Each structure stands twice: as C-alpha cells, then as structure tokens.
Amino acid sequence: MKTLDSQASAALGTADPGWLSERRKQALDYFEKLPMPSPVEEVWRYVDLDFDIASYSIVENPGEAHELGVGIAAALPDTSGSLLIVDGHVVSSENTEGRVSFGSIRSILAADPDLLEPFLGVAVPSDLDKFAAAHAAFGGEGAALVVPRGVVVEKPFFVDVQATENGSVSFPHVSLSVGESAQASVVLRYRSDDGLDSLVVPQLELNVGANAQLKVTVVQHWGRGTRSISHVRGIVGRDANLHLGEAGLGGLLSRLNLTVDLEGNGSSANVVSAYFGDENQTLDYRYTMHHQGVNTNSDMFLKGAVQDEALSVFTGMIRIDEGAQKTDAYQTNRNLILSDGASAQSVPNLEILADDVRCGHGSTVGPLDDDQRYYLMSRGLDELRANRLLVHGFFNEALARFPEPAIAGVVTSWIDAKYREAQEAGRV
C-alpha cells in the first residue's frame, strides 16, 4: 500500500496528459495545506469525523471483486455497457454501444488525450475541502461516458464500484457527458463487505448539454465499516434535464455533497433520494440547487428513516441568482424516527435574489403516524405488519420517482428487509 504523499501522487500521475498533470499538482498542494474538516464549520455541522484520511493507504493491486448479486443482475439484464472499479482500479469494461465513448478514464485518455479535458476534474473544485483535494491528487482512474450530439441510448450503462481491502482509501471517479439533444441513463452502485474498515472518496461529474437528457441512479450499499465522502456536481445546459435518484442504505458514515448548476435557460433538474440508517450509521446529505438561467425549474425530494442509534442529516439550499427570473423550485425532506435513540436533522434553506420566482420547501421529522396505524389495525393487521406497511408506503412515494424503475424495485426489497430484521430482533 502507498501512503498519501507527493511520491504516491507523482507515481499515480505518470500516464497523465499535461493538462491533468497540472491539476494533480495543484490539488496536492491543497491537500497538504488543508486541515481535516471540523463540525465547527457550518458545512460539516452535526457530523464529527473521528478519523484522519492520512491513516488510510492506497491499494496498489485491487482485491477480489464480488459477484454482481441477484437483485441488481435481475434488474439490469441488458445494458449498453458495464464497468467494474475495485479499490480505485478499473478491472473490467465492456461497451456494446458503438456510437459513444464509454470505458476507463485511462483508456479513453490513451486514445484521445484531449477528449475529457473540458470536464474531467473540473466540476468539483480541488480546494473545496481536504477530501476533494485528495481525490484530485491521488485519483485519476474510473469511468467516463461521452455521448455525442444527437445520440439517444436506450439501454442504461452500469458502473459497479467496490472496496475490498482493509485500511484502504480509494478515489473512484465517474465522469458523464451528454452532448446536445442526446440522451443516456447510467446506474452506479457502491458496495463493500460489512467487516471492512475502508475509506472511499468518490466523485461524480455530470455534464448535460443543450436539450439533452441524463438519468443517473446511484445505489449506495457500503458495508457497515466503510466511510464514504462523496462529491457530485451537475451542470445542466439550455432546455436540458438531469434526473438523479439516490438510495442510501449502507456505510458507517456516508456523506453526499451534491451541487446542481442550472446554467442554461429552460434547464431543469429532478433529484430524489431514499435513505435508511440503522445501528450507528450516519447518513449525511448536503444538497445545493443553483438556479442561474431564466425559466429554470427544480425539485428536490428526499425521504429517510433512522432506527437504533442512527443519525441522518439533510441541509438543502435553493439558490436563485438575480437574473434567474421565472424560476420554479421546491425542496422536500421527510424523516421517520423509528427508535428512541435515533435522530434526524433537517435544515432547508432558500437564497432568493430574483423577484419573479415560485419557490418553497417542506420538512418534517417524526414517528410513524398513530392514526394510520390504528386504521390498518382496524382492518385486521397486527401492529408489526401495520408498521411494516407504513414504512413501505412512506418510501414508495420517493422510489416511484427513481429514474430506473427496476432499480427502485430492488431498493424497495432491501428497505423492507432492513426494517423487518429490526422488528424480528426487537429493536423497533
């Protein structure tokens, strides 16, 4: 394993084209200067990082990959391409759609050193925090998809990201670019074993050209010992749409920092999340929807539940620039507290600089509804089954909005099983 130092950064960047090498060097400088984040910072409020990124090391050779799994395999029987990332290394890649570039970042750069320059490593600033700096300084491998103008791809692409080695840190990168009037869908899965102590710092870059459509479905299923600090940035052009769905089920700590920039006039974004924390998990969501163009619209819709000693955090921001007139934006965050020791923080925010807008937010935190339970029990259900049906129905509203309905079905079954196991163990 390699420690996070200048020698490791230089070794990892030996195949970089010149423009990427300069970005790596600058990021290393930020990494060496920036401290670990602290909960005294507003953007890290509610979360105490009880580890140091420097205590983890980079794996030189990836471990043994896990099988795809029955649920996902059944949900994605036919794809346009698939790619497997293990411990930060691309170990397999397949592209059956000849009209697009899809594969490992290294292979695409080898074929065309300039193809990814406009957007690779640009969306997430490397000075954002120590984790973003580390990603740019010590990453560089992952998946890239470039869909040319006017190309419509019907079948989804699939990217499977795994962590397998104890004490490891990895920086998987996924860069998706859809050209003008093009369409594509991507399913991204994160996972590791429960007993694994690892740190993963993914980045997901989304570039949606004018009049284009991009659907992205993320399933976060890290093991209980894995910490993940993820950055996602979407840039949406004129009359284009980004549809992003995220399921958060795993991880000791899983943080998702998402920013969507609606730059083009008439652009739109639909972001939906369903998350369920138990035991001592922390699921941390920091979402920003930035309206810049005229006549843009967005919808953030998140539903989550926590039980045992779990903590969920949502801080959402809708920012509307002065010139972003005729904006229509809303954010919703609903939370269920299923155990006395669990807690949820929900902090929606609005920053509105334009005057011709329609904007709002809704936020709730509370237990299952007694009246709804009473109604179901009056129809013959016992209390356990009534509660089970209430939890299922609570998440259904969010999962029904997912970009890939088949994946939503798999997530539904995992959520149902997670709550049922807690009931059978007497934890809820």
Given for the second form:
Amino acid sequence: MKTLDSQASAALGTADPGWLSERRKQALDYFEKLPMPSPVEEVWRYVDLDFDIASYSIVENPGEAHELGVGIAAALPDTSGSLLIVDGHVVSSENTEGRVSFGSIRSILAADPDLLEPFLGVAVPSDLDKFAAAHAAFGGEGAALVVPRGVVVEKPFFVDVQATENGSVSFPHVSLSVGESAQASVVLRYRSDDGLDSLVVPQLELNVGANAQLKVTVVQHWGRGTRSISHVRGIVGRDANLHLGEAGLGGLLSRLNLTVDLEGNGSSANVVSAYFGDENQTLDYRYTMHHQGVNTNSDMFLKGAVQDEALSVFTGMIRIDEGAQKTDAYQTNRNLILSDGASAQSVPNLEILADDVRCGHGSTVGPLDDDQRYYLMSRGLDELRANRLLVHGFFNEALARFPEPAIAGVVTSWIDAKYREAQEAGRV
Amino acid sequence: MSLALQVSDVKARFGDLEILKGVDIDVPFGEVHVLMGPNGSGKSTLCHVLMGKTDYEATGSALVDGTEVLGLPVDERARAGLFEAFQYPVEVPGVSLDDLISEMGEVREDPGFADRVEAAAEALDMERFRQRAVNNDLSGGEKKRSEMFQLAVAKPKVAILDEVDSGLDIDAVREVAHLVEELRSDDLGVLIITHYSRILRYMKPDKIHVMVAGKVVRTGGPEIAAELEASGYVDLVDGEATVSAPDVTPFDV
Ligand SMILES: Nc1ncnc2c1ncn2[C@@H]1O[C@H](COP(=O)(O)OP(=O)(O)OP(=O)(O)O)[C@@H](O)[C@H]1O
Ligand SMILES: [Mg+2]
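Next, give the form predicted in complex with its partner chain, keeping in mind that what was shown is the form predicted on its own.
In what comes next, the whole complex appears, and the chain from above leads the way.
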C-alpha cells in the first residue's frame, strides 16, 4: 500500500505519454494545495465528510474479485466486451467488437498514445476539488471505449469496478467516446463487500459526437463501509443524445457530481436516477445540466427513498446560456421518506439567461401517499403489501426510463428486496 | 334471502362536521339497490365509512354477510367481501393494473381468480389498460371501467358503486348497467349510488333509498326514481327542515 504523495504520483506516471504527464503533475500540485472540502462550502452542504483522504492508501496488488451476481449476469447474457477493475487495477478485459477500441486505458495508450488525448482528464477539471485533483494525480487506469464515426454497436459493454482492500483508495477512470453518428451502450457496476472500509473516487468522462448516441447505465452497489466520491461529465455534440441511468443502492457515502454540457445545437440528454438509502447511508446527488447549444433538450428525473437514518440530497441545476434559445429542460426529483429518522433534501435550481425557453422543475419530499394506500387496501391488500406495491411503483417510474431495461429489472428486484427486508425487520 | 349488507344507525363525523346522522340500509343477497340524494348529502361518506377510510369517526354497525366490518382494517373489510368502486378512483403512478390484479389474486387464494381476470378483461375490453398504471391518465370513463373490471375480478359479497355512471357516455352507461345485471347473483348484494335515473333504464333495481342530509329519508321501489326526476329533492329537503309546514307534500307513492 502506498500513501498519496508525490513519489506515488510520479511512480504511477512513468508510462504516461507526455500530455498526460503534464496533466498529472499539475493535478498533484492542486492535490497538495487543496484542503479536504468542508460543509461550509455550498457544494458540500448536507454532507459530513468525516474522513481524510490522506488516511487511505493505494493498493499495489489488486485483491480477489467477487463474482458477478446471478441477477446482473443474467441481465447481460451477451456483451460486446467487458472489463474488470479491482482496487484501481484492470485485471481482465475482453473486446469482441472489432470495430471499436475498448480496453484498459494503459493498453490503449500503449497501442496509440494519442487516441485518448482529446478526452482523458479533460472533462473533469483537476482543480475542481481535492478528489478530482487526487484522481488526476493518482489515477489514470480504468476503461476506455472509443467508437469510431458511424459505428453502431448493439450489445452493451460491461465495466465491473470493485474494491476489496481495507483502507484502500482507488481512482477508477472510465472514458467513453462515441464518434459522429456512432452508437454504444455501456453498463457499469460498482461493488465492494459490506464492512470494507474503502474510498473510491471514480470518474466518468462521456463524449458524444455529433448525431451520436451514448447510453450509460450505472449500478452503484458499494458495500456499507465504502465511501465513493464520483464525478461524471458528459459533453454532447450536435443532434446527439446522452442517456444515463444510475441506480444508487449502496455505500456509506455516495456522492455523485454530474455535469452534462449540451454543447451542440439540437443535442439532448436524459439523466435518470433511482436511489434507495437505508441505515446510516448518505446519498448525495449534485446534477448540473448545462444548455449551451440552440434547440437543446434535457430531462433530469430522479426518484429516491430513504429509511432508517439515511440521508439523501439532490441539488439540481439547469443552466441555460444566453445563446441557448429554444431550450426545453425539466428536472424532477421525488423523494419518499419511509421512516421518521430518515431525511431527504431536494434543491432544484434554475439559471436561465435565454428568453425563448421552456424550463421547469418538480420536487417533492414526503411519505407514502395515504389515499393510494387506502385504494390498494380497499382491494384487499394488507398494509405491508400495499406499501410494497407503492414503493415498487414509485421506483418503477424511474426505472422504466433506464437505458438498459434488463438492468433496470435487476435493480427493481434489489430495491423491492431492500424494502421488504426492512419491513420484515419491523424498521418500516 | 339473508342480508348481504346490513347498515344500522351509522353515524359519522369529520372533525366537528356531522355528516352521517344515523343511516340504516339493508341489501339482501341477490338484490340491486340504488342510493340517491342531493350533492353533499353524505353518500360518498357512507361508502368511505363502510370501506374504512380513517378520516372519519364512525359509530353504528355494518354487517357484510353477518361480519361486523366497522372497526376492521380496510383490507380485512375487502377480504370479508366488501368492494367499493370509487367515485374518484385514485391514481397510482408506477403500479400497473396487472401488478394490482396479481396482488389481489395473492391475497385471495381463490382458484377461480385467474379465469375471472381473463374473462372480465375480455368482457370489458381491458387488455390495453392492463400494463398501464392504475387510473393514471385514464379518462373518466376508462377509470370507471377499470373499477368495474376490478369488481368483477374481486367477486365480493357486497359491491358499492359510487357514481359509477357519472362521466360515462350513453353506451358506457348501458354497458355498466348490463354488467351489474350480469353480476347479479345470489352471492352478491349491490348498492349503486347515482344521480341519474338514466342508468335505471337499463337495469332493474329492487329498491331505491334516498339520502338527505346524512339520513335515509325514503326507501321504496324503482318508481321513486321517476318522481325524483320530476320534482327533484327540494320537497324532501324542505320536508326535513320544516316537518310541520302544511304545504309539504309527504313523499309517498
Ligand atoms: N374529508 C372531508 N373533509 C371535509 N368535508 C367532508 C369530507 N368528506 C365529506 N365532507 C363533507 O361532507 C358532506 C358529504 O359529502 P359526500 O362526499 O359524502 O357527499 P355526496 O352525497 O357523495 O355528494 P355528491 O353527490 O356530490 O358526490 C359534504 O358537505 C362534504 O363537503
Ligand atoms: Mg359522492
């Protein structure tokens, strides 16, 4: 295990091409200067960062990976390629789609040092915060997909990201780029054992070329001791679409900071999340939809539930630039509070500088609906059963919008089971 | 015939508001009864009180095939054989009608359930609604149709239909009426709440009850409907308020 210092950063950077080496040095500088974020900063409000990144170390030899659960394996019978990242190291990868580059970042850099230059470490600025700086200074390995212009890939790629070592920090990086008029779908799964004290700082960089479509499905299933501070940045070109679905199920703390730039005219994004926190989990979503092009279209749709002492946070922002006329943007965040000790914050924001736009938001926080429960019970369903059906229905509205329906199906059964367990234990 | 539903001296209040002031209604098995009355007289409240909505404080007795349901949780009333088709069916986003139907089947352990679902779906042309969320974005008429579908599937002992004909076009009203006549059996008592004698053209109620200001003020045969159509509730309402007024014609047939 290595501590996060300049030596470690330099050692990790030995194989970097020149352009990446520069970015890494710069990031190390930021890392050393930036403090751990504090809740007095607006962007870290509500989140108690009761740890120091410096107390975690980098793993030199990855631990043993956990096998894929039957549910998710069955939902992905056939992939175009898959890749396994354990403790920040790519331990296996295969690609059956000859028309694209898919593999570990290291191997792709080795084969073509310039292929990733326009994408890697660009979308998430390394001076954003301490975690983004650490990612750029100590990361660099992960998965990369480059789909050339015009190539349409039907079957999804699968990237499995795991943490296995106590006290470890890892910086898995996923860089996905689809060229003009190309299409691809990627499923990402995050996993660690319950009780494992680890920190993971993933980054997803998504580049969607003109008229292209990228679907990304993220299943966050960290164990209860794992903290994850994740950055996602999507850049969407002319007439292109980014469709991202995220299921937030696990983790002690899971923070997801997402920004989508609708750069190209006519570009669009659908971003949907379903999250369910229990016990002492904190799920923190900070989503920004940035409309830059003309005639752009976005829909942020998040549904979450909390029970026990869990906390969820949604801070949403639709930003419409001055020139981004004909924007159509909506954000929806609905939260269910399933027990008294749980809480949810929902803060939708709009910043509109153009005058010819349609833009709106809806935000709710509350318990299950009494009238709906009464209706279901009048059909003979006992209260617990009625509540289960309502929770299922609540999430179904989000999961039905996921890019990969089979994965959404697996998430549905996890969510149903999570709630049912709480019912059986008398917690809800 | 024994009684499917026996409502005795049911009183109900919402906070300080006294809504039901001692309601008595008997519906024998095999019969179809109609409950009419002016807006705000308490008809829907009676339905909710019988079904067990907790907004109301209720006293009295309501027997479903001899089982006292007042005081029972809502679901137990349903499983005791009571079904209410709602005046305003609740939208349940995200829950498909099929999800609900399958849960209804699970709590009933009734071997005939699955067949009934298919038969009723076919008869009511429900196929295209089964994957849609319960009552969500359905037209008024479609909601009523969905309520009738659930009624047919649930196979209750007592069915209370709260304004199941409101908002329906003329064909749909006839259809609902025929469905009620089809459901008529020795195992079922039906109480239909309506404002319109229209639906009565297509079915033969055994009795009509008239509720005014939280009380059943008249019970009689189907001919009452025609009278109400002609004269409205005014006489009855006045009769309630000014019993001794000489110009009030007692409403008798
Ligand atoms: N939950 C409630 N809160 C406040 N008032 C109520 C409530 N339920 C019923 N009421 C009042 O009780 C009275 C009876 O209402 P109810 O809905 O039972 O009438 P109804 O006979 O069904 O009328 P309609 O023919 O218009 O459907 C009305 O004055 C109504 O405003
Ligand atoms: Mg009513």
